[in-house]
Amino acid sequence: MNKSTPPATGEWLVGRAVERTDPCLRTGAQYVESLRDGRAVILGGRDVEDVTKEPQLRRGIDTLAGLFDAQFDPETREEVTSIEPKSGNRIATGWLVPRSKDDLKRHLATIRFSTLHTFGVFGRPPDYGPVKAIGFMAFNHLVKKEEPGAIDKIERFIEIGQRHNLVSADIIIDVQTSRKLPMPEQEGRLRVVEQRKDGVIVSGIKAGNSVMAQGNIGTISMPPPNPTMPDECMLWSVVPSHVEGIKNILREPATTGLEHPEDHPLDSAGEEGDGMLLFDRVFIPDEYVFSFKNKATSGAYYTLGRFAQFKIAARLSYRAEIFAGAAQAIVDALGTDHIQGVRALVADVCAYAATLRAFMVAAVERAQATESGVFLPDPVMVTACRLHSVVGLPGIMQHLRELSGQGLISRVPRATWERQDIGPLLDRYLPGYKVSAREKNRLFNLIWDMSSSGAALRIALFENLNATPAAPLREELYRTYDRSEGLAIIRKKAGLD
């Protein structure tokens, strides 16, 4: 048992408790050790005995471990940790409940750090973990009438998350099935199959679940509201990755775990594992059932998810800054800044990055406290940011490809470059502008990983689903953007009054 954690506190949720000296922070090694808990993970048809020893998962685990080590590094500690007001403990900022604009800015600093650390390709870094719980706390006033005890459960869960510095996945997306089949008849939909005095038993299947195989817990919540959703499917809860009855069926990896950093600077750092999560009569104690059969909760997907949406949009905005830097690095390496069409492409990437950043600055500056006392960014600015990012991302990735030209096709593997009969000739024939031929090759290896590799295409797909596809975002923006002042001006000028 963890020496800094009282016995019998959160044991079911935490699973393998790892000895540590800090009351609320974990090193990277301690995070890795926490994953050795007997979880059921299936990859390529085989059972993974230990995810920390699986090459196709370990690289991603090591990347996440670096974010935990940053909590102890004097140079980065203030960027990724905060003092929790009630306990006085230093905690990972991701688990900080925002009570002011300054708290939101601390979250932004942490998101920026994790985005730069992972190049934004990890959609579920540790700082994302408690977003659903914080969203629930922010809007407790909407659900407490039917479930007055929900807030106490959420607060206890957040305390456990703070003390154990847990990594969380989202368990939201329903699996694909026939759209002709009515929702109540979709047998695989996750639902409560038995309700007991001490908790519920759930069965079914969920899709996505990114980082569940490499994390500690998953937060179960409902997808966007549907009037035909059965009551037994209206569940908000949390489960540990190791719990009996859960099998994590992973997709084929987009990275092999064997890439050399020179050939694949980004893919060699691994990826998040996506997959389907199969529940076979999984017991969830009542203390971790936050909402059940509450129609107010089931219809508030976008509202309760506002903090998650903020985290997603912020990461996308910082990733856009990386794209702008990549575009300039290509131009610098090729010496193409004198070409007007090239400058236009770079300007487009800059405009994309600047627009997303502007949305996020406005979102935080216009932040307000909810009736329950939690500060959340302006939802209209966040939604507009997500919509702009989703619509623009394919074009930005294509801009990087166009700027690169044949550089993406003519990349030379490290092993070939090191041949004595080949390497010197490549050095001689392929120099860039103020960079060596091999340096230019390494740059295009990175741009390939960002824009063209299998992992890059997986990320592009993930972002479209993660930030929500454009169509529902447009609906949400149409519903929430206040057009009343402009409408009144137009009606008056046109004589429509």
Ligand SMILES: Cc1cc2nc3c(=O)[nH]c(=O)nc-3n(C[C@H](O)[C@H](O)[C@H](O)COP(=O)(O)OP(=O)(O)OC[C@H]3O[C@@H](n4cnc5c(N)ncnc54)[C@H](O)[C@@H]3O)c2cc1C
The other form holds:
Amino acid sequence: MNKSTPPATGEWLVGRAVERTDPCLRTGAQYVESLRDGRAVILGGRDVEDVTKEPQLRRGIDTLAGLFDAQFDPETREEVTSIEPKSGNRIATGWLVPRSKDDLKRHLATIRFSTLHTFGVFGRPPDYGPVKAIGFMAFNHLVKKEEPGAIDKIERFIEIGQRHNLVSADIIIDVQTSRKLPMPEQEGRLRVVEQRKDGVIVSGIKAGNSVMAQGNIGTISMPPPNPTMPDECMLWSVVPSHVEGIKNILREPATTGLEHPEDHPLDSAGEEGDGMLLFDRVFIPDEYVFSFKNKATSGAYYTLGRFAQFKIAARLSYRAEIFAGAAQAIVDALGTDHIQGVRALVADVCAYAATLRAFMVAAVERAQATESGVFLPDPVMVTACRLHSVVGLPGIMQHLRELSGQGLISRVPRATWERQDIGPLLDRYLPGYKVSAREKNRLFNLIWDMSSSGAALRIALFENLNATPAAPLREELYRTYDRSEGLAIIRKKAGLD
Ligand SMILES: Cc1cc2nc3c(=O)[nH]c(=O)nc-3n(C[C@H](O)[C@H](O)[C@H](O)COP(=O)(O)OP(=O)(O)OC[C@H]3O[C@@H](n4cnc5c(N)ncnc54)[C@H](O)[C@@H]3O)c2cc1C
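I have the form predicted alone already, so could you send the form predicted in complex with this ligand?
The next block holds the full complex; its first chain is the one shown before.
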């Protein structure tokens, strides 16, 4: 660590101090311990006293804990950690501010790892959380005219995030009310209700907030620009999950039937909670108010979110590789791989995966530094990738269901299979092609969790909507894709002026 810089303690933000052995990295157990901080979480009408003791949250917490342990495993350490150049500390790569293409490739490596670990069904893994802070740093040149002090605050926040290996949720989107109401008339819109010398007090409600109940902090940033947005709602900031005045109202769990991992290989690894966050006069110290009443920041949703878009697209590109593997595993197990129509469906899934992969390679190869010196992937490639991935995903999930046929419903729970009057007969009657009946059953349990379960639908909804749905992506692509050369050729050929 640079000896001249005092350690970033960030007491208010970090909350529960958990003893650690490494300056910046936390083990899975230390991450789990950090969540026992008295946060207010409500699930099914109940106050959850300790999220780590709540089975529906704990499974997801354990899955995320595996990502922290990977930081210490010699086999995976390089994939998920990096040396922070200023301090010399080894940090979680998610918190690395990218200064080169190589740094972006390090980010890709960590996203790949977390996607394979979670099957990509956690949209907000720990490597995602710092995106908004990094985006803010990348575009400081837009912010600094109005708020010259913002960069120091954001740098300190990033340092705290690095030092404490924090998991951050995104707090962006406002709740649904009548979309005809102008923003100032929307009573619940999160806003600063009191400005003090030492900080601000905010009240209101926010939607989504995936992983906030299982993470440490949430980064507040602004939703897509709207001309009626009142000044007091223009806020970029951060709050800890345990802060006084916040209540996290969780949706009902989507993972069910979890008696044994054999029955639900994916759902049994849990899920990330989504919920609405109620803010009741929450105090945020000034050092964490990165931007307030700044019109440049409030109008730059897409620009400031560019790094987030990249991470989401990258996760989906690795998920697509898993889908391609799933399609092949299905046709192998059923012995349908010789049928032309079946091979065509598998090829569609392969084309989806290959396209997303190609977008990601191009995005990184064409990466450039922003005016503020942060390296970001080519935004047009990222937007096109996100659009293609979002629009194509329902079709890919349908392909898995189509390829599976009755496999998705002729599944038998482990407890039934273990009955002596049934199991041996199923073993005889249901074998697949070069796989036993029980193995085939396990495969379709997994395919069910990937394509058809409640949790599969929840992640499909997530992919469709999170951090910019297809409609604004199309608008963004229309605005930014350079087709001037093609246009000139057409105009010339058609004899247009
Ligand atoms: C599982 C899940 C997890 C989420 N997690 C988070 C999170 O972690 N953080 C966070 O901030 N948000 C989160 N969200 C919220 C998500 O960002 C929003 O749902 C998304 O931005 C769409 O906004 P909305 O739901 O308010 O849609 P609304 O504005 O209420 O619109 C409803 C529908 O109308 C249509 N529509 C509206 N406006 C337009 C338009 N201009 N052009 C075309 N069609 C339009 C669209 O079909 C849209 O879906 C999550 C959502 C889901 C489903």
